[in-house]
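Quick heads-up: it's one chain on its own, the form predicted alone, in structure tokens.
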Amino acid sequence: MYDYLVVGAGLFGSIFAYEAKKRGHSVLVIEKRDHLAGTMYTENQDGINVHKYGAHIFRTDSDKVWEYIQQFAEFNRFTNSPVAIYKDELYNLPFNMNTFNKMWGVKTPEEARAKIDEQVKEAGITEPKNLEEQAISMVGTDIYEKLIKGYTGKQWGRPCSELPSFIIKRLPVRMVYDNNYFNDKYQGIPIGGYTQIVEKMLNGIEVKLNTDFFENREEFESCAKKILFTGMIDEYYDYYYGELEYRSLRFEHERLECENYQGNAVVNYTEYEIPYTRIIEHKHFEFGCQGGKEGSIPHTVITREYPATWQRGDDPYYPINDEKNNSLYEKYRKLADDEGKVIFGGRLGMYRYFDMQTDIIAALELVDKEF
């Protein structure tokens, strides 16, 4: 009999297991995948740490979060500065003066703002009702048509006119020449990849990989005093009220016998006709291309990222937090509130999008509450 069974060896579950063990509790962690670290898993392939489930860039404004994660890895100074390709045109992201200069030839913030205001006025938008109108009201029609419309349509599998406006409200728009996508105080990639972080967290804790909770549910429910479940909350309740909706992703990895394929870690492809949303070149996350200098790696690994409709059995990535799904989740949350033994946590258990820093914050909040 364990004190805690943790279902899922991703970041959230691993933090909880680590903190529980530190306080003297016995813990069993089970994971249905064949590896630790969930979707932030990195795999070393001939000297390149490949982000197997898409680009993971750690960033936070919180001193507490930064101090916490650095117990488990040393971070480099990587700055996320993606570029976007539309047909044969290349633009800097996030939307900043470099983007506006390339799009319109403007040189000053005043000129850029005037151009945007002119296009917003022509579109006649006063109160944005959907993502399309919200985007146009923020950056005008030219940038919307070239850099948002196709990319977002691919990402969510529906036209921007049918998506809620809140999805794009946090998109950075800057009137300065600055290609740093994030504004956070701390930003970087762990030297040696992400998997080591969870390995260190779970050191000394019993872990069973390739183990599906639902295949031996009765046995697992009876082996611990309490359960932290980080899988899908609707699946735990056997979809009693129906399925929550997600977007999924498919990844196509390829090794290329060249030193430098695209010159940047992340390149977005914004036209709808190209089926993938971006190409990631992993060696750039850890500065693995040194232009032929000693220590450079002569080959490279790229990943094409394809958005996909989620169906049972697929990996769920992005909760679709629209009104319908949030209302359905509330029904499951009320069931969860009545549970005495089971705690739900993480992106799937709480049905909300977490990046790594919000995952850490939510996990530590649960630790404070539980202990």
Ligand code: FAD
Second form
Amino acid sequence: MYDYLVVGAGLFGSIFAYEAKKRGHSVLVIEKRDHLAGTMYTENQDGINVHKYGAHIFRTDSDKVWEYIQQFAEFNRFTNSPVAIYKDELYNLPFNMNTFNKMWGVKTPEEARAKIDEQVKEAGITEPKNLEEQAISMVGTDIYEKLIKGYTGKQWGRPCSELPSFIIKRLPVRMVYDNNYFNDKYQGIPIGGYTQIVEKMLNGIEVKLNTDFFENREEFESCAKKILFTGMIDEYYDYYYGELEYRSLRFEHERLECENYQGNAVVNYTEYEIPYTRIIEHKHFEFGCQGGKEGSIPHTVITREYPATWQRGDDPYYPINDEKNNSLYEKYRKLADDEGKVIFGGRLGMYRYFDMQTDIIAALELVDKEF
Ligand code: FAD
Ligand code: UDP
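Follow the form predicted alone with the form predicted in complex with the named molecule, if you could.
After this comes the whole thing, all chains and molecules, with the earlier chain placed first.
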């Protein structure tokens, strides 16, 4: 009899397992995939750490989170500065003076502001009600048409006019020449990839890979005094109230025998007609391209990311936190509140758009509550 069964060896489950063991509890971790680390998993392929489930860039504003994660890896100084390609034009992201200069030829913040204001006025938007209106009110119609409309439409599988505004509010708009995608105080990639973080957390803890909770539910339910479940909460309840919706993704990895394919870690393809949203070139996350000098890797690995409709059995990636799904989740959460033995955690158990830092914060909150 273990003190805890942890279902899922992603970041959330692994933090909990690590903290439980540290406090003297016995823990069994089960994971249905054939590897550790969940969605942030990286795999070393001939010297390149490949982000198997899409680009993962660690960032946080919290000293506590930054200190916590550094126990398990050393981070480099990577700054995410993606570019966007629309037809034969290339723009800097996030939307900043470099973008405005390329789009309109403007040079000063005042000129850029005037251009945006003029386009917002023409569109007649005063109170944005959806993502389309929100985007136009932030950056005007030209940028919306070229850099947002197509990308967002394919990413979420529906038009911007039917999506909530908050999705686009994640992106900064800057009146300075600064291509840093994030505003956080700390940012970087763990040198040597993400998987080592979970390997260190789970060091000395019993882990069973290729083990699905639902294939042996009764046995697993009776093998521990308490369970932390980081899989899908609706699946745990056998979809009693119906299915929560997700967006799924398909990743196409390719090794190329050239040193430098696209000159940047992340390139977004914003026109609707191109079926993938972005191509990532993994070596640039860890500066593996030094123009043939020491530290250079002669080949490269790229990944095309295709958005996909999610169906039961597919990998769930982005929860669709609209009103309908959020109120369905609330029903499951009420069931969960009545459980004595099972706790739900992580992006699937809590049905949240967690990035790694918010996942860590939520896991540490649970640790405080539980112990
Ligand atoms: P997961 O990593 O999903 O872990 C849950 C684990 O449970 C999985 O390994 C799953 O296989 C396992 N499991 C599920 N059901 C069962 C079952 N029945 N039995 C056994 N095991 C089960 N965050 C950032 O901070 N920066 C980024 O740049 C970033 N980019 C992202 C890009 C993409 C495409 C995606 C999808 C996410 C990104 N994130 C990013 C978010 C980040 O991946 C998550 O915050 C983090 O990985 C969540 O960890 P978790 O443990 O909550 O969930
Ligand atoms: N987005 C866009 N064009 C881009 C990049 C992002 O329209 O070139 C929109 C898109 O709707 C996306 C949202 O901005 O879902 C948030 O972007 P972010 O990069 O945070 O997406 P994520 O990391 O969640 O994939």
